[in-house]
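One chain comes next, on its own, written out as structure tokens in the form predicted alone.
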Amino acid sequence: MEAELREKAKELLGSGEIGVVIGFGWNKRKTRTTPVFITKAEDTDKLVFNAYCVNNLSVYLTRKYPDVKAMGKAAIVAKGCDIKNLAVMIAEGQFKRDDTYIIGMTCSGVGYKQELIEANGGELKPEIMPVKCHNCDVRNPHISDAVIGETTDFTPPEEPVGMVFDKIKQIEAMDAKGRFGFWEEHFSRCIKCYACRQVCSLCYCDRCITDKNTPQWIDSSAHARGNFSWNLVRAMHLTGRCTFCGECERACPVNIPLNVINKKMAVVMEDAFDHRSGYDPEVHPPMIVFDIENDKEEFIK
């Protein structure tokens, strides 16, 4: 599969078709991947795709990395669930589908903690793989430009399982003032250090609200009205948009389970709109389009 991928990112980058290819790669101990940025075809030998393959790479193609751009049109190394986030990205119009050539890669599931797979003897198991991974009905890549690696017949459970799901479930089964006490609690952790923003390719605003101070209008300071503030006005910029890759609450330093709250409003818009954000570049999330002849609310039309 890793020869298959380098060859390919080789070609491209001969052919001059492409400025660079974002890909995976080693640290040097060889204990993650991390991202790489490769623009010689000499160098492809240094892209590798494994279990350790985490990161959604798509936030390298926002206008957070302008230096990335320079380098000329890129080739993203992308699981099923990053092209996600590269569908909702070219439906908003952040870059045309022309822009970028997406190298797809079949996925097996990937493993957030690496001690876990090593005590696994190297092997993937479902039990330390992240909740998405047990779900995931894009293991074959739905939009690509190349497809690398063999098809795989994994078939997602036609219930959701995992641990968000089932924290779901729990907190809708609380009243009004157990919920409200819930996110408390976990929002009194934050720190507002913004990775959550940082590491999520939908967040792509120039200047995000949360530093505009006339008018203010988040808080900045990490206290309760801030807080609350802060991780509910994501949350709601997010819903309809996110495609549940995770990474947010992968970077939270205090482990707020963002996870829970974006999976949940991504529910309610599957409810009320029949609508699943990531897999067609040509639907725009519901929350930015009106439809007057398919609104369900009757009130609006």
The other form holds:
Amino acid sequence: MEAELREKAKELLGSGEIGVVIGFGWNKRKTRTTPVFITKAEDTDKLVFNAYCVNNLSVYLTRKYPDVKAMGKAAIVAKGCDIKNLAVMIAEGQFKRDDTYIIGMTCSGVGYKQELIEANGGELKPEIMPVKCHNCDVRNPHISDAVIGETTDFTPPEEPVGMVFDKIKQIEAMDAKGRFGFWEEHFSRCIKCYACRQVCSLCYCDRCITDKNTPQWIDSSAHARGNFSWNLVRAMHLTGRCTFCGECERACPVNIPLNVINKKMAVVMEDAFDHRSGYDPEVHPPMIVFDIENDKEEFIK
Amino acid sequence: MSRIGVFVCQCGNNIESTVDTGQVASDMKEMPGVVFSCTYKFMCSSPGQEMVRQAIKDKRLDGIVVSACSPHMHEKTFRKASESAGLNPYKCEIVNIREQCSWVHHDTTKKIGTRKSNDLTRMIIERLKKNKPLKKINIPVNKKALVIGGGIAGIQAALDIADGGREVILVEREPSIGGNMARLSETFPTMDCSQCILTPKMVEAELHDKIKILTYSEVEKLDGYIGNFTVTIKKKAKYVDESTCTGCGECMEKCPFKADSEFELGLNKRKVIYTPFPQAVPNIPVIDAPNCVMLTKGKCGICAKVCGPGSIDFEQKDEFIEEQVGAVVVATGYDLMPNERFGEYGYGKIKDVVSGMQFERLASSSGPTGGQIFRPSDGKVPEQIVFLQCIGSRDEAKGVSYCSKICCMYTAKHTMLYKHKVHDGQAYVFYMDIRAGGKRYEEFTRRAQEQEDAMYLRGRVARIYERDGKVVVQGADTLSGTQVVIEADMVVLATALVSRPGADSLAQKLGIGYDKYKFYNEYHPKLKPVETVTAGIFLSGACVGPMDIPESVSMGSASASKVLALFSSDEMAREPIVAAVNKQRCNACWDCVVACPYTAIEKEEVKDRQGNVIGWNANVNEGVCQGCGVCVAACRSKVVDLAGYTDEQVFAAINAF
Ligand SMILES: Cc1cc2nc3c(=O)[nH]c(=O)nc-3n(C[C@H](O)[C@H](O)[C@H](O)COP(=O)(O)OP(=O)(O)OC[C@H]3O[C@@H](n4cnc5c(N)ncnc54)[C@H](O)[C@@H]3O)c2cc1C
Ligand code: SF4
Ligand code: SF4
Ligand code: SF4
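What about the form predicted in complex with the partner chain, after the form predicted alone?
So here's everything in the complex, that chain up top.
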């Protein structure tokens, strides 16, 4: 699979059509993979693909990285789940489908955290896979220019399984006070480092609303009010858009269960709008779309 | 430092009874930036306005706050006064201390009302400090109008606009203009023949050099905004070349195939190549494609053989026409609730149960019976006839909750028409109430009862069934408290007037509102009855709700006067309350584009000096923007702002609370 990937990258860089291949490469000790930006055909051997490749590289195609954009047309190594983000970005006009070459990787799951795989002697066991992998329906990439790897045969369970779903049920069973207490406790740890925002390819705004100060919309203090403001705004701004790639929770240094918020909002969106994000690059996320014709509610018409 | 003046109105006793306006004025005077304050009995009166103007000049005010009634009432008044005193009108703000304060508080010690008036005024003073002077926006006006629907309302609007010297495109879905009025026999309350008063108008429209009639056509798309609409019209293939057809009718004569006539509501047949009625305008036939043997099976073609000028063209295709117009009048009329909905009254099962409109055709001298009342089943003259009012109307459960308004009148008319044609016949009317408001209307329904022998029974009909060639009507007469059984020969149902199928999708194309019955919404039911929420689009006739001909005609003329006023100058000024994007910060995510209900935001290319596209941003079209602010809420990075309601202004107000 890696050989095939390197071959493809070589071919793309050689053709002159592609300026940079964004992919995964080993760190020095081969205990982690990190993003690599290959611009020369002779460097393509640095590309790897394995269970350590948990990062969602789509963030490097956002306006947050003008230096990557300056390298020319990009080819990106992407798992099915990463492609979902690309689809949302295309739907939201961040780039055109033709502007990026998608090297879709067939996938049999990754580790939730790279250190867990390392601790496991480099082996991927189901226990250390994130919830998204257990329920994955895009192990064979759904949108791509080339697919690398053999078609995998995996049917996700009909009812999604995993800790996140258990937690959602648990929280739903609480009363309002209990729920508020649950989140208050978690949000109280937030240190406003904005790592969740930085790692998210759908938090691509040039200037985040939290950074707007004329006037100041969001209280930026790292106290209860500011923490709630930020976390609620983050959740709302990603509703109907978040693809549940899990990068924010992975990046969070104080372990706020962001996956739970994100998934809950996704479930709400599916119920309300029949929408699952990341599957169709032609469909703008529905939260704010003015669409009288297809609205389910009569009163609005 | 600002120089703000605060004017607190007593509104006679309307405000003063629960608000100590003197106290409010003196409290506000203490606020930083306020240099003048006063109160007055009626600030909106001439002396009141003069006080405002004087103070602006004498105290060199750079902004004023008027604490009075709703801005809906007098914002315009005070902005005008400001302007005439040399102050930018958008530096004048209104605080509503009447509807939102004095009227909802009953504390005559005035404590609560005064405190709340202070709070509200203080907020707006802070807001005003952030107001920027704004200038009205001028947009060019294209002086051509589009009228959709060629019923009497649309014809009237078109004629009046054209007589005012402006060009009109009249789009009609059917092969002829005329609408429902063309079907009517005689019209209440004067009993003149419908066709005789309608057809001269149809011909006038046809011959008017400022009117272009497009029949068999529909509006496919409307883009743009007031003064500058682009309309795409779909002109369905008629398979007849309109430029050469002489309207001789030879083709209709010779066509061997027939289909049910839509115009005659199934009471009669028409040819497959047809005009809906003899006085059709334009008098050019169309081929009913699904029923034409030539078009479906490639056989026949007789019409083409007999046509002298060779106008038949089986190859003709639907055509799309684009036109630029400055205003639109929607006059698409009404439909009748499908009678099939009323199984209990035997409609569809019993041939001699017909609708009111079918009765119009039977009574019409140009109808299928030549104006003789024959019943459909066997052509017998009905000796007893029963009319049922309120079929589907005022019936939340099975029909619609509103009153169809004209049925009382036309049913009375029907009983008279019947009596005039069947002298020994007896008409019965089952009714709930008689609603005959209108000039000479009450007299008209009375005449039906008192002079024309119609028997009016107040009550509902429970059942209708057939027995021995009779239609038996079983009902209650609630006035005498008896059960009534009438062995009638024929029954006429006054079915509810409803909106046209597809009225909603047309509204969506045009961007106008409609109610739950899909009748179009006026901007204001009393004060702006022909305007819609979308500037430049006006309403006329029964597409707004059930109405009769005089009302439809009035609305047609009213819309025309609005259009002509709009077309009276080359440019129009509009409120500058529009959104603007901070383009340096725009992420080109298009959230605002998909959120805007008026499609006012477009995707704009960003180019470098060489003209290469290097990016995109959103751009608000000032002509289309209605200032609703949805985009401001939608934008995740808050780079859209609404002039007159900027974030800074809103925050300043909130923070002052
Ligand atoms: C049984 C009966 C008897 C009546 N008798 C009387 C009477 O005696 N006196 C009286 O004053 N009133 C009477 N009326 C009421 C009268 O018919 C209406 O007031 C009048 O016809 C309304 O005119 P209009 O132009 O608004 O609508 P319509 O006559 O319905 O005309 C609308 C036109 O628009 C066209 N159209 C619709 N949709 C589109 C589209 N999307 N694109 C293009 N064209 C479109 C239609 O084909 C039609 O030609 C009677 C009504 C009924 C039902
Ligand atoms: S979610 Fe699917 S595509 Fe993504 S890493 Fe897991 S198994 Fe692979
Ligand atoms: S203010 Fe409303 S109408 Fe104007 S651009 Fe924004 S969303 Fe559209
Ligand atoms: S929503 Fe905001 S960022 Fe997105 S396109 Fe509109 S103005 Fe730009």
